[in-house]
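In structure tokens, the next block holds one chain alone, the form predicted alone.
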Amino acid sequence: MSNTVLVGIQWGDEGKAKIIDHLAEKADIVARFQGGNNAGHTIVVGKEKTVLHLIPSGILHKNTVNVVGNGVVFDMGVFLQERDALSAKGVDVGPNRLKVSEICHVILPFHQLLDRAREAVKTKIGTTGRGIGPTYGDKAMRLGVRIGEFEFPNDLKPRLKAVYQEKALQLKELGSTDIPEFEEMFSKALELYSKVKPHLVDTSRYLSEQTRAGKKILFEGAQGTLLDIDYGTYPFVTSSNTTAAFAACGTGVGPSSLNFILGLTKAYTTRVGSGPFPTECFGEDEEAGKLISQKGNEFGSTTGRARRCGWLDLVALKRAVALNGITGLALSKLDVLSGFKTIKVATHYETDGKKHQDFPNFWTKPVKAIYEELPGWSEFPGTQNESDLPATAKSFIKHIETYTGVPVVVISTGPKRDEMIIRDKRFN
């Protein structure tokens, strides 16, 4: 297995943790490169479910080093809760196995308050309220705090106090009254930092050294391509770049270190929160959408919110393939579509009465999905053998490959860890 980037190529929630968990068996390092604890990655081992928000999804493999890269915005309290919960289960989460970039930007209490207050008075984006957007905003405005700066509290304190005073004024204007005192906030941050400090390294240098030593790195993305801050359905997007190219920026390695780009898609489409969704199941498809939601257990790992469900959108998928330079596709939740008499896939959009295959940059006009209907298939067992798949399920996979021009190399056939078909020997 060469260095691989795994990215979601829909609106997130594609099931990345299960794929990462599988690929991590062959990787030396799993490196998370963007997002924050607004992501929820769920791993099922036997009957035990583990939900991770900040710690990379390779942590359950004892021989894998896990790295939180500089592109991640970092909630120290959430990290410590996750770390300690894993430790209580007997997972080794010591500094030799779990490393954090010392230049990650830190989420502070006023970021969370601003996130929630802004959501209450502006266009509803569907933010998780965890302070992700405001932290990335401060990073861009050069107001942010990198975690390693807490090592120099006398230098940091006056700068952070000036930022705090500005944020307090903003919060009062937005009607928020529950603003922590600065000294209390700063003292708590220093306390959390002392516990996180053993995990801090220069992850750029570390990953570069490991690359030169021939170690295999798996780069883990969060959210999905259609939520990318530049290329997603703006403004209904996340606050970071979710495409594969950011794996280099968000960890500090050179782009030449990204050897294989694996794009993950569900066999259908979901999205959480507000924003465009051309294939959402409404009208005659409403019952199909409810059944997909029920069978796929489509509720957010982070928020518990019900996900909006729809048919597979090949127009959006092809756009995501191009944006990421996808080398191979991973297909999840194929089993969820079992039992449908027919399966729909969107092959075109219609805007102003014109049929096309262009994913819009601007969503100012109604977009109607144009479908092709494919024959469905009966229930099949969660399997590792492609021969167990019904012929029509194989035809569905082939249809995706033909439309996108990219091979499907991994097929998830059920929720369990081993219910996976691997078509590319690099990932065996």
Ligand code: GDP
Given for the second form:
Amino acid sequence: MSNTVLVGIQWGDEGKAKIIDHLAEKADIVARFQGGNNAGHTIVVGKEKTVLHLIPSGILHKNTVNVVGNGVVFDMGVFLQERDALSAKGVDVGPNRLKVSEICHVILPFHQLLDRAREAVKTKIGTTGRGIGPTYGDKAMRLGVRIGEFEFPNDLKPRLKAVYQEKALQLKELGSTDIPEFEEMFSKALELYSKVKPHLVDTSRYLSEQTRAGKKILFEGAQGTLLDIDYGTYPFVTSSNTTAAFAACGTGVGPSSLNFILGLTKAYTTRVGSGPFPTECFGEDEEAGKLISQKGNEFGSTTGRARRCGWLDLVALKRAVALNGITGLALSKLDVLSGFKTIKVATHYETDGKKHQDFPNFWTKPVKAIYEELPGWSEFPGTQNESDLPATAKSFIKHIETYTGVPVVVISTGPKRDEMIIRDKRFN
Ligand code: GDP
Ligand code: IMO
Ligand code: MG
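Could you present the same protein in the form predicted in complex with the ligand, rather than the form predicted alone shown above?
First the chain shown before, then all remaining chains and molecules of the complex.
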């Protein structure tokens, strides 16, 4: 396998962790490059389900090294909890195979409080409340703290105290009352830091050395393209660039190291939180939406919220293919659409009575999805063999390839690790 970037090309939860877990067997290193513990990544091996928020999804394969890159915002407490829970299950999470960039920006308690307080009084984005936006905000404002700075507490303390005072004022204004004392917050952070420290390295240097030694990297995207801070449905987005190019910035490798861009879509669409969603199942499609939600078990892995469900949106997909420079597509949850007599896919939008294929940058006018109906298919087993797929399921896949101009190279047919058809020998 060449270096591969896997990105979600919808609004997240496309099933990225399952694909990463599967492909990790062929990779030497799995690296996350953006987001934080707003992610909820589910891996099912046999009867056992593992949900990861911060640790890369290659961790269950003992031969891979897992790297949290500098583009990730890092909650030290969550990392330690997740690491220890994996360790209790017998997974090796030692520093040799779990490395964290020393320049990741740290999520501090006031970031979480600000995230939640803003949600309560301002535009409701429907965030995960994990402090992601305020932490990236402080990074850009040059108010942030990089993990490695805790090594120099005497330098850090006065600077952080000034930031804290500003945040405490903001929090008070927003009506938040449970602001921790500075001293308590600082000493708790130092304690967490001492436990995270063995995992810290200059991940950029590490990845560069490993690349020179011929090792292959699998870059794991979090969230999805339509939640990208620049290209998503702003302001209903997350606070990082989720698109493939950021795999380079977020780990400190050069863009020429990104050899294959694998874009993952579900066979339908989901979204958690607020914001535009042209193919959401309403009205005559309401029953279909409920069925998809039930069969697909569409509840958030991080917050448990019900995911909004809708049909596949080819207009959005084509835009995501262009934004990421997708080389091949992966398709998940094809099994969930089994049993429908017909299946809808949006091929156009209609705005002001005009039919078009442009994904808008501004969502000020109502956008109506225009559909094509395709024949459905009956149930099929979770399989690795394409010959098990009904003919109509295959023509649905062909339809996606024709519309986007990109081949579907991986097809996921169930939640379990092996329920996957690989069409491209690079991933075999
Ligand atoms: P991620 O955030 O992109 O990693 O996706 P999540 O883990 O949040 O959500 C995907 C859900 O779909 C998880 O519960 C997976 O176990 C499940 N899943 C992944 N691929 C498939 C598939 O092909 N079929 C079915 N039925 N479930 C799948
Ligand atoms: P994975 O990696 C789905 C959504 C939130 C909210 C918006 C902003 O599992 O695909 P944030 O907490 O990031 O400031 O929230 O982004 N969101 C996700 N939706 N999957 C995710 O991650 C998400 N991470 C954030 O619901 O609408
Ligand atoms: Mg998820």
